[in-house]
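A single chain comes next, written as structure tokens; it is the form predicted alone.
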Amino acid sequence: MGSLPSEAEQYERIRTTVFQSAESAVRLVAASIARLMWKRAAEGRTAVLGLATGSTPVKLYRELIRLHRDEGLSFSNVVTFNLDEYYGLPPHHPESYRHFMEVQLFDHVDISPENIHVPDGLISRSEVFGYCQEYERKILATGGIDVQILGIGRTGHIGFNEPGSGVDSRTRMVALDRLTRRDAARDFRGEENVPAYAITMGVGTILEAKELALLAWGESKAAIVREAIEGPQIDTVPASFLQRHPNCQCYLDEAAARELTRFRFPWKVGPVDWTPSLTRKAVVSLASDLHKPVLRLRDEDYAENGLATLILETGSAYSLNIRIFNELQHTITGWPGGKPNADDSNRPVPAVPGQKRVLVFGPEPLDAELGMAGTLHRLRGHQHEVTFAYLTSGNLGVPDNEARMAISLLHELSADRPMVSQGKDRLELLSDELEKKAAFDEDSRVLRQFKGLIRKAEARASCQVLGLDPSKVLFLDLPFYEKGRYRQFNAADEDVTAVRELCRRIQPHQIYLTGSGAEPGSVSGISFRLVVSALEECAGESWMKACQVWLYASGERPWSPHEIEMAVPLSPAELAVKLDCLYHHRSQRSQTPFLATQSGESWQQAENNNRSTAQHYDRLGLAEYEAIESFRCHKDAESRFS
């Protein structure tokens, strides 16, 4: 089973290493794979790799390509077997996993085509069973998989082994879970285009590999990662069966690891250094677990719940409760731009200057509105100069039926108001493309531009609801997005330059952004790193020294009060304004991955999150509000940008 877990890792049933970033993790994994390949080459033997698809392993494949290009790592002695493939997709389809592997790895290294094995998505239904048995025989004929790379889906699936997959399951055809299909909706431009079936290695097949490497990045994976690593082995979380493998290693970034006990409740696994932030986390957690207001916690509550050392260090529950209650109370402000002529010693935002220049970044249209539409409305109401910059057009998220409806509307308008011939010709070309376009075909450049116009029109309408100055609603259309597609983005210096020059032109007193805990290959994750890189290039400039950088919550989950450094309450009327703003993003109904929850559409999820935060504050004994939008100060801002 390898080395015993440390005290901090005592709840973890899979050996787990946590890295500051996904880049650090993949360097280690790639180096291990490279050592195996070099060793087998020296022995005149093949190295057999099990490969995964999706956004998670992309960085790993890029690092392997770098090792091939820069350090001479050869794939000539490598045999690969992929976990899965969508059923019904031809190999050349842009969303087929065969195509994915060619783009992400195979086309860039010296692997022999005959050594590549990806399930055939076009095998006839009557031949699937025999084909799957033959796939397993091929694996056995090579001596078995040496290293199997795995990601984990939000349903807990590995490969396409959805909940209900048994530990002894073999390579087979499976029906895809609704959540899995909704998570893939953007890649396929609509859930209706996502294949309903796939061919996948079974859990039992995966467990026969000599070594397993489970990778996970981003806070959206944190909850299911905890279940897989610390929970019981159950078929509703197929990844939990990895616990029984003698040589399984999990590699996480900090965001994906945040729900593990050693990070969520570090005081439960050993001695801790009671920093102010950890103390606040422990008190809020205790009050939440006991369903008590903070001020009603007793010494016995701390002692009986593993927090006796906290009381020993702070003196008494009474003094500690008051301190934490005041800290929580001071996060609440109705003045996100600062309250003029007020004592700001206990406020999250300074009072001076009274009217601030505010720069808000939205990765794609709708992201910022979900996180902070009410705050945007409040900032404008307080006469701050708000510039709202959409980093991308969002055209990849528009399904074909929305484009058809927009074209139909333009045709109707042109019947009464004849358009210029060029405009009519363009509409005809778009209509013709959509008519001939198969469900999975790539959009032409012109169609992508048209879909971008749809998103921009929706965004402008939502900004009008918030009272924003139309001249200060900007679309940067960053090249990484316009030139790429989901899971195949490549950010470059030109993207950073565009953001940097906007920051220098505005010279804001406040910046709002999101994506710090997002999967690094997502639009939010890439956008976050681009903005941070741009701000680093502005470090030392006078305006940057006085600028606060705030992170707004994504739509996936509400932050706990212990994480929040600025809480902006919304009245019932202000919440209604926010929802009205969100309704205008019509093309995004059921297109955003995190919407695949029990909570319904995007505005419902945002409303639930904001109400949940307000209710949590209320249960802790603070004032009762209708809803709250939450923010954290970017921790590195003061040290890195000043």
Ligand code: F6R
The other form holds:
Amino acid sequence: MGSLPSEAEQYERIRTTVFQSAESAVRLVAASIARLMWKRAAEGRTAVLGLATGSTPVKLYRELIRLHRDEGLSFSNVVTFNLDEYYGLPPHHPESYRHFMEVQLFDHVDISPENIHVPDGLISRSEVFGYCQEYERKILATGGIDVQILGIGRTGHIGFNEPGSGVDSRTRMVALDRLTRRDAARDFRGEENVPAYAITMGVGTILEAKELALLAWGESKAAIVREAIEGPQIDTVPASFLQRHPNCQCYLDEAAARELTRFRFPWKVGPVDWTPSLTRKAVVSLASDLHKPVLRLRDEDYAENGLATLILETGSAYSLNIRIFNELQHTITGWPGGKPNADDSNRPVPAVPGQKRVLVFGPEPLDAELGMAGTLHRLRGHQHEVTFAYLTSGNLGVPDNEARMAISLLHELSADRPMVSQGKDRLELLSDELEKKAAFDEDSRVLRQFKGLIRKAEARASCQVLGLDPSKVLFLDLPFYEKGRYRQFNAADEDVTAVRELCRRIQPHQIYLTGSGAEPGSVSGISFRLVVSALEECAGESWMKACQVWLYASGERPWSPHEIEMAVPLSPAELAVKLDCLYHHRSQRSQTPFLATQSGESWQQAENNNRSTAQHYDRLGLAEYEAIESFRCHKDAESRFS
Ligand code: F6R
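Can I get the form predicted in complex with the named molecule as well, since the one above is the form predicted alone?
Every chain and every other molecule in the complex is listed next, the one we just looked at coming first.
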């Protein structure tokens, strides 16, 4: 390993590099793997790669395939060992890790089938122990793994070593954590379909690899990444054991790195440039930690909590407190479209034009409603011309039982009423396809279309609650989604073109979108990027120069007030309207009521987030509201880490 950590990295116990995007990170990792492969090929030796599945390594595998195709990188001297496999899934099962590896990598490179090792998910229970020992023996027989690629689960697992896995654990059968099963529910179309067990290499097995590369993208990983990198080594966070490895390197995108001390509290790791946004962050976090309103912070509070330089540079707590209080105050507005005929010098949105054209993008139905249904309702109430564009149909998120119910309804209707009888053949086709497919099979084209209709009907009903004009509720059905499936989406020019043309047609004064910190391969991460690309293509156009681009919070976590540039308060009645709107997306309720009570339905989480933002503003000494929806400017969000 190389040099000592820098001042900024002093809290980090795993060498960590933060990249602007997952793409730039994987280019580096792939290049280093390629160097190893070329070197070994030149020496007439094999390179042994430890591989992971899941969303995280998909871009890495695409880059390796590109190197194979365009730069002649051969896999003929490569032996691979995968970390894990779901127990009980046959290799051809669409969600098996064996199938995943074939689709994502093996089918596209010149690797010999006999050099591929993925744990067998069908091994009989009595043979599992011997099988796992044999898996380890095979690794040893190759001379050991040269580079092991790792992702991290939100439980802190590596491989499927869930919390409780010891540092010495070996390849074995394990039970999956509830959160892990919930995270896999989308792939399996319901938590109840996710296998309960898996076979995984142990933590001890992983630590024996010569080099480890831990990759993580997206803000949903940020909290657990911090625990793994900066926390104590503890078996409740198995990834923290990677700190023991002398040659482990962590590759993060900015969103996954956001909780690391160097980004979260940069003033704790060294001298900082007290920019306005960093100052606001420091004051808000001090007030939050001390449970004090901003205006009651004293000089001593700053001095005793590592913020003496801030006071030195700004004069006194008194003036600093007032400044930040006012800044926070000015983020609050009940007029998200601007307040006509009012002084707007301290408002987030200009007063002119009084009636704005507003374009709201929702990656899948329900996303925008969770983030900003109350604001949508308000914008409509203030007579702005709101166009709501659902980028994708969300058909992959509809469980079979919802489709079954809708088909049964149509059957009844067509039995009674001859006028829909022409639709009967189609209905029978749908029924057949639904009934003949096994629980895990992919949906046929017609079935996906039908499921898309279910989501559209729900979306229309929810928009009606918000008072939106039905002719301005658009479904773009972007091709990347219609042609793809989870983890296998590929956005293309045609997607960007559809968004760009819509923007040009509407020429909005305001655009709302989400997904800037989302995992890059997720629907919301892809949607964000392609809307941004479309907007970049419009950059020179006059309407775009005047257009404000707002990001709304995803359902994932409430934003802290220091991150918020527009806070739209909701009254109790408006919150009730929002919930009514959300409930119309009934196909999206949890399919496992028990798990829903444990971790909450998405609408409960949105309600909690909106309430907790309001409580946070209240604790900082601002007005007390029932709930708040939060927004920040796209440009500022982009420069957050610069
Ligand atoms: C998969 C594996 C897991 C994943 C982890 C993250 O082989 O070993 O540890 O790396 O669950 O999954 P994604 O990448 O889907 O977020």
